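Encoded as structure tokens, the following chain is the form predicted alone, with no partner shown.
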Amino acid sequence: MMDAGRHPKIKVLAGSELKSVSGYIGNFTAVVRQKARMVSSACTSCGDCVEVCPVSVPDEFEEGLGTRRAIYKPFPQAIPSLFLIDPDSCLGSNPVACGKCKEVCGAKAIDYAMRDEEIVLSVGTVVVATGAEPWDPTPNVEYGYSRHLDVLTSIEFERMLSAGGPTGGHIQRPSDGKEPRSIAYIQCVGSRTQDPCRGMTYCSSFCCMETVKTTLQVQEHIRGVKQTVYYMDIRAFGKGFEGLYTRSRADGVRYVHSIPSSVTRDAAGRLLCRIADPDTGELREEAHDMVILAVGVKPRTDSDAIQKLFTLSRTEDGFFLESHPKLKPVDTPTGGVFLAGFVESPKDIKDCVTQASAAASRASILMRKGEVTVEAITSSIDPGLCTACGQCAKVCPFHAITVDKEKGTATVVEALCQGCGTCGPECRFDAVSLRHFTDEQFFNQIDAALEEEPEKKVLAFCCNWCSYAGADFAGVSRMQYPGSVRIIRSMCSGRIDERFVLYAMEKRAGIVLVSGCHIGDCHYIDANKSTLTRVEKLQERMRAAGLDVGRLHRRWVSAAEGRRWADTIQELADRLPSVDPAEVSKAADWARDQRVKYEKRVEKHREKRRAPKPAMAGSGAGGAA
């Protein structure tokens, strides 16, 4: 932190909030609101102001175990090394209520009139490293957190163990200040549970080894202390982790494969952990002086705002999704934006540092180039056909389309466009096209796939990143499934226009399948939600026309679900013999009518756009003199 503060090319904006971000890779503009410190840079960090401040509030850095003044430093190594005033707890000076800090400040650095400042930054790349939040165990009422003073979280206990913490590194029971002789640790608090009120479904990754490390530290602080770890599983998967775990057990730490069902207090003030004996299953209570809850982590509450600012994808757990878990582990779908640390997933310090180094390297590669070559697969808009309705801009997951109502057209920012093609099917007048995945190419592939015996074919539209990769995985794994399927690849299932499905039915395809990524795992953020909406609307139209909706299917298949792909094709192939030829003919006629209506609408629009604008009243030869 100190090195970063001294570095000539690093600017630390403490106490700041990101308000807005615009632009694209290499040309981002960020607006940052820097909150008023009410202490100027003239501060010498002498601390005289702290000694006279009469206000005392819980210290956030000490996890509430210590107190701070209304004028304070957030933590000892804070950058910049200046004090700041908490406006919510400061008594102020107008009307005169306190002002003692201003009176004793020899540097005249106190300025109660200081206001928030907005800073505009022009940057080429962005690294998102906003971290995560520890789980608040208050909803886990069986552990008595906040009811029993001697029940602490692992983070609170970490501060107590620190030599610079509220107790100077001395372990004390908060209830009476005495040194504990027996300490219990309860693992997986807020992790690995299916109850959303009690925690998250995933493993928080670092908690087991944090507890192992803590037991070794406690052994050094208090000789002869009895320590018991109640665990679900011990996950010591990192380099040297198993050795630390073995050392902890060898030092006398007791590990019990059971999670307490409750923590209560007896008449003597000791904490009773009620567990089921791992060998006999009998219930019993074990007494301890302190109980430490190994809490997991959850995504930050402001993740929604960060996601919108940078157009990021999120997993079902709420963490941000990388472009590819193996090939691009720190990249995001938005060019020039990278991930580091807990914002991507729970991990330990070593993995955070590794990922931060990778993100910095990826950013520096782009910065050194000076210019970025964008993918050729981007959308384009015909200004002669565009009506500036804005429907394409609404569905674009990357906000790559700007609409100019005055000029009556829309344009694509190619540096932002990722080539998903979701905008194309939304245009009612055929004004949007995708390079290398044009409508003509799709129609030609449909013709080729259904050239012979189309009624005996399953025509599958697959997205490049998941379902097509899933089909490929099924093939290389030699999973057997019928050869009656014909696959047409697109970059995203959002590119699949209803006209493609209608044309396949017009060509008498037995069954049509639209397949893509699972909701929440889309490579293009949420483009597959447009797929879902589009397929459901088309099924409703088929139902209204009296057609068999079972001939149009939608399935989500990931790149790792080769078996799911094979089972899906087998299921659809088994249905092919039961498809009524009369139904196929009826659907073909209906689809042809739909296509003709669409083409007539587009052609009428083309003629209208080509026609000259009517003369204004009173102008020309027939106008008034």
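As the structure is a computational prediction, the values presented were derived from the model and not from experiment. Residue numbers count along the first chain shown, from 1. So that the term is clear: the rigid core is the largest set of C-alpha atoms that superpose within 1.5 Å between two forms. Compared with the form predicted in complex with its partner chain:
- Rigid-body motion between these two forms puts a hinge in the chain; from the set Asp279, Glu603, Glu375, Thr138, that hinge position is held by Glu375.
- Comparing the two forms between these two forms, the rotation angle of the smaller rigid part against the larger comes to 8°.
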Contents of the next structure:
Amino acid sequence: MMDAGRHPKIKVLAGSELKSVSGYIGNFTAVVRQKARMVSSACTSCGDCVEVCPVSVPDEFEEGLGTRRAIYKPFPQAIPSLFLIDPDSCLGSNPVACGKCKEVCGAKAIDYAMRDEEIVLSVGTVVVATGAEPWDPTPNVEYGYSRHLDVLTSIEFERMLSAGGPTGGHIQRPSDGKEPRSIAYIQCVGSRTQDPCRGMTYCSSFCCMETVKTTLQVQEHIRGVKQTVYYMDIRAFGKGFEGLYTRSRADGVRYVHSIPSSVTRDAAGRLLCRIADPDTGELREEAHDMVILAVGVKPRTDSDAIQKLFTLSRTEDGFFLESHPKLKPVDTPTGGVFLAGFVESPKDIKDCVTQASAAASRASILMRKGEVTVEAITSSIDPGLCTACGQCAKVCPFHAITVDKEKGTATVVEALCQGCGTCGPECRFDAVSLRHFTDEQFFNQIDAALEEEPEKKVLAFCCNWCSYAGADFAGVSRMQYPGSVRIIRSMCSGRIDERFVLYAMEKRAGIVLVSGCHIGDCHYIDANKSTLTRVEKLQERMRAAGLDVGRLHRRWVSAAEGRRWADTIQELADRLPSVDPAEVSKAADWARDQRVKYEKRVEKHREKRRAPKPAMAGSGAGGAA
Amino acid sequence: MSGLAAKASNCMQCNVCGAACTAGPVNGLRPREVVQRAAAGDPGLADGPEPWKCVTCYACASQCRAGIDVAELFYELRNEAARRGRIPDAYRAVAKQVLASGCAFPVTRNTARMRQELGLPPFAVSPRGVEELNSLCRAAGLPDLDRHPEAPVDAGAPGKEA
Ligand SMILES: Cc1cc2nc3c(=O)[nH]c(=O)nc-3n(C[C@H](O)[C@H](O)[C@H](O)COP(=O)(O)OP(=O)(O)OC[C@H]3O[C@@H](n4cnc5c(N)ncnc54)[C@H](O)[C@@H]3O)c2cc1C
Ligand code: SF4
Ligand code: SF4
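Would you mind giving the form predicted in complex with its partner chain, to go alongside the form predicted alone above?
Let us now look at the entire complex, which starts with that chain.
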């Protein structure tokens, strides 16, 4: 940390919070709010002020096990190495109230009038490493964290073990200050439970080894101390970890495969862990002087704000989602934004550093190059047709469309556009088109696919990443399914315009299938949510027109689900013989009406736009006005 | 039993149910063992004393890490045992008492006197109510209470370890 603070090319903004971000890869503008320290850089770190400050409040860094003054240094290695004033506990500059630190400061560094500052930064890439929050075990009432002084969290205990900590590295029972003779650890507190009040479903992954490490340290601190670890599984999967676990056991630490159901206090002040014997199942209470709860972590409560700032995706657990679990583990779907550490998933320090190094490398590759190759497949908006209604911008998962109401048009920022094409179907005026996947291409493909015996065909629209890959997988695995299916590929199922489906109906397709990635797996964050609503809406309209909705299906098939693909096609093909030709004709007529209506509306809009055009062209404003 | 096995197979063997169990210290019930046997699809589980040892306090269910309703599992095992006609005598007696009077606890002379002292009217479930209860139980598939199993059912007396 000191090295980073001293590095000429690294600027550390301590006590700062990111307020907003705009722009795109290579061109981000970040607004950061830096909190007023009320101590200027003239501070020499002499500490005279601390001696005179009359205020004493719990020290956050010491997990409340120690106290600090209102003027303080957050922790010894803090950068910059300056003191700061906590405005919430400071009595004030008024000499009647206090002002003592200002009186003694020889460097004249104290300035109560200092205000928060807003810093605007231009940056090319961003690494999000905002971490996670430790689980607060108060709701795990059975362990009495808020009732018994001698029940501590693992973080509190780590502070106690630190030579620079509140007890100078001496282990003492908070209730009486005595050295404990017996210490118990309860694993998985806040992790691996289906009860949301008691914690999270996942394994926090670092706490087993943290306990193993702590037992070894404690063994050195207190001679002959008894240590017991209550666990459900010890997960010692990292390099050298099994060895540490073996050493801990060899050192006499007892590992008991049983999670206590309660921690109570007896008359002598000892803590009783109630367990069922792992072998006989017999119930008993084991007495200890201290109980340490090995707490896990949960996503930060302000994750929503960070997610919105950078347009990130989250996993079911609430951690930020990487672009690809194997091939792009530190990238995010937003170009130029990377992830490192806890924010992506719980892990230990080594894995955090590995990931941080990877993220920094990924970012510096971009920075060195100075330019990025953008997707060839991008969307574009015809300014002559666009009304700046902003519908397309609303569905764009990458916020790649900016709408300028004044100029009366929306534009695609190509560096941000990932080419899903979800915006296209949203435009009522046919102003949006996607390079390499134009409307015309789709209509031509539909024509070709339904050239012969259309009633006997299943016309399937497949997204490139999941469903098309799933069909491919079924193929290479030699899975058998009917040949009556005709596949049309798009990058994302979000590209599938209802007009394509209607056109297929008009061309008498027996059954139409729209297929994409499962919700949450979309290659374009959540573009497939638009697919879902669009298909549902169209089915609703078909129902209202008295048509058979059994001819339009929406199914999610992933790249690994070849079987599912084959089964889906088999199921739909089996329905083909029962499709009534009268029904097909009725739907075709209806679909044609819909198309004609759409075309008339767009044509009228075009006319309207065209009318003032010659005059505008004369004035040099062109079609962009 | 496959439904039971599926639920029970989420068990992580953390043993917190055993530590929470209020029946265990009295009659030696070992919930984790029962969950494990259910997960393995042990067909003999419903025939043993375990299902009847549970006092349905739900302490296990309230703490289970895997979200298994362990107490409900005991109920399902009891239902399974009952379907096989294996109902312990004490339970059989209570069921008969309910079917005869509509009350799980008999109205004794003592309760009658206390009601009188409190100024409450005498209490009895109406014959029609009892009849309705009987037909409901028949419809729900309550087995014949007079058909006794060949081997007596062990319900695990207090103090008796499993
Ligand atoms: C109890 C406990 C014990 C552990 N013991 C060990 C151990 O023994 N060995 C080991 O290898 N690992 C251990 N770990 C894991 C280790 O702590 C983590 O791997 C590591 O701290 C994660 O680093 P990080 O930088 O990703 O996140 P953090 O350490 O959480 O840091 C994130 C930082 O981002 C800041 N931040 C958040 N939001 C914003 C914002 N909007 N603007 C500006 N700043 C922001 C936070 O204030 C914080 O300083 C332990 C974890 C816990 C909870
Ligand atoms: S690492 Fe160990 S203690 Fe932590 S949640 Fe996973 S199994 Fe439990
Ligand atoms: S509490 Fe749940 S997970 Fe733990 S042993 Fe019992 S049944 Fe299994």
